[in-house]
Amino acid sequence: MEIKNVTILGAGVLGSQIAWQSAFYGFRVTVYDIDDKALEAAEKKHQEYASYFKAKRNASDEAIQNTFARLSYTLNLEEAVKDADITSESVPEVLDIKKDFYRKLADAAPEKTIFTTNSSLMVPSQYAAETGRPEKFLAMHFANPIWDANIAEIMGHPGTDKNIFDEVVTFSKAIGMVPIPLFKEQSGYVINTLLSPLLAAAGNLFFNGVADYKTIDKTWIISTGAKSGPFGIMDLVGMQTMYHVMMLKAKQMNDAEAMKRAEAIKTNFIDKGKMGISSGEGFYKYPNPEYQSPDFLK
């Protein structure tokens, strides 16, 4: 099947830029959310990314222009993927949400529909049979934003399709991605399994008094040379993510520790509306934060 029209299902800060890369590079594309607001974040988003690939990717006014002429929104499922050949999915990480969405999309999508999931914590085998058809149901995983950190984590479990998985594959290197296929499920896939590690031990320093964040990031920054620190990229991940990977955590593990942090994140960060990036601010303000001052790390 060639793959000509995309439905994006969640208008988030991943969703909205899994659309505009898709768009970019010549798909149709429909966003869908449940929120009106959520879909008119996704299309100012849309002009500040158009502005970005101009200044900084080179893009003609003629792209842009195309980019945008492909893409529509809509908050009605039925009309999102009524001639979708794939989704993308990146509604909030909570398994009985994301059962109860998979059944509506089932009875919603034609039979050709290939699903993805963009799933930072769940593997596909988790919710494959609500889908309805598992065996074209698969992870394609994004990184933030994905046109620098632009790796599509491909996953499937054990029902999917060898040729549905290649289908997807293909796919990810069409919109620009550059695939990293998995061989078996693994929760985190390849990113998040190396990138957890640096988070938890960025929060133990932070949480038990060792450290201040700002002296965290600033050590690994100058170590390794890497553009930000674990709390810069906690704001990258955003503090919705980073409270369900610690709540996650706490009820698999019967961890407390995890259980504060996870409350601390959200009395904190999410009732103060500090989401991250996102929202202009998390551990630092943005678009200009501290740590991509020249001074920062003096």
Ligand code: NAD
The other form holds:
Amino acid sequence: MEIKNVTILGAGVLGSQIAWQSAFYGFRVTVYDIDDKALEAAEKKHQEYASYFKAKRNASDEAIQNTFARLSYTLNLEEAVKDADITSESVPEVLDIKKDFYRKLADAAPEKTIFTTNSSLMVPSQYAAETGRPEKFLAMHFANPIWDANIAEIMGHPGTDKNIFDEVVTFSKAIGMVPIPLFKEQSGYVINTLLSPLLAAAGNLFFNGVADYKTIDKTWIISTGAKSGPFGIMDLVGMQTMYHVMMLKAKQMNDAEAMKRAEAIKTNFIDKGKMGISSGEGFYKYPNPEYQSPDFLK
Ligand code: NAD
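Got the form predicted alone; any chance of the form predicted in complex with nicotinamide-adenine-dinucleotide (NAD) too?
Up next: the whole complex, starting with the chain shown before.
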């Protein structure tokens, strides 16, 4: 099947990016959200992305105009999916919300539609049954911002049709992503499976008073040739997400240390408006963080 029509389900941080990127690459995109304020915010973000694409990614005025012409927004789920060849779902990371949402989507969408989820921590088999079409359901997971960190981790569950998997791999390339196919389900995919232990280990060194955060980052940058160290990465991920991850760990594992760290992130960063790169400050100040200066590595 040739994919032409894409529907974005959930127009928050990630959904609005996937919508813009897909429309920029020539697909007709319908953006759906349950909340009219979220749709308005997504439209506003699309104006910002347009300026960014012109300034930083050499996008022509014509390409931007065509992108806007391919985008539409709706609060009506039936309307949103009536012509959809593929959907990309970015509703909140809460199992009951996802399950409930997929039950509604299963009724609303035509039989041909492929469903993909952008869930970060859950795996598709946790709600494949609710989709009513498990063979046409899998994960296509993006990183933030999707045009710079342009991987799309493609992960099926045991009931996903191999041909559908391949179609989604092809689609991800067509919207400018580098596909990362996974052979089996893995919570955290490839990137977060690698990143989580690194960030946790960096947190241990820091909170246990073994070394300061700049020294830890310096060690990593010099010895691996990476562009930033774990604390620079935390700034990129953002303090809100770091806080959520810590709270989840604290609650799920009854982990008092994780709770202490979550509270430290809240008090020292979030309450002070230091959200990471997005707000201009986290551990470091942006746009010119100290770790990018040659002196940092001396
Ligand atoms: P977000 O809170 O910014 O957006 C969620 C959107 O879903 C909101 O606009 C909300 O109004 C809408 N929504 C809530 N219930 C809905 C429903 N029943 N039907 C339709 N829309 C509904 O969240 P986000 O950061 O974009 O994350 C969404 C998903 O994407 C999560 O599964 C998350 O794990 C995943 N994800 C996020 C990131 C990231 O960096 N933020 C990266 C990769 C994947």
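Please read all numbers here as calculations on a predicted model, not as lab measurements. Positions refer to the first chain, counted from 1.
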| query | finding |
| --- | --- |
| Hinge residue among Gly273, Asp161, Thr267, Val190, where one rigid part swings against the other between these two forms | Val190 |
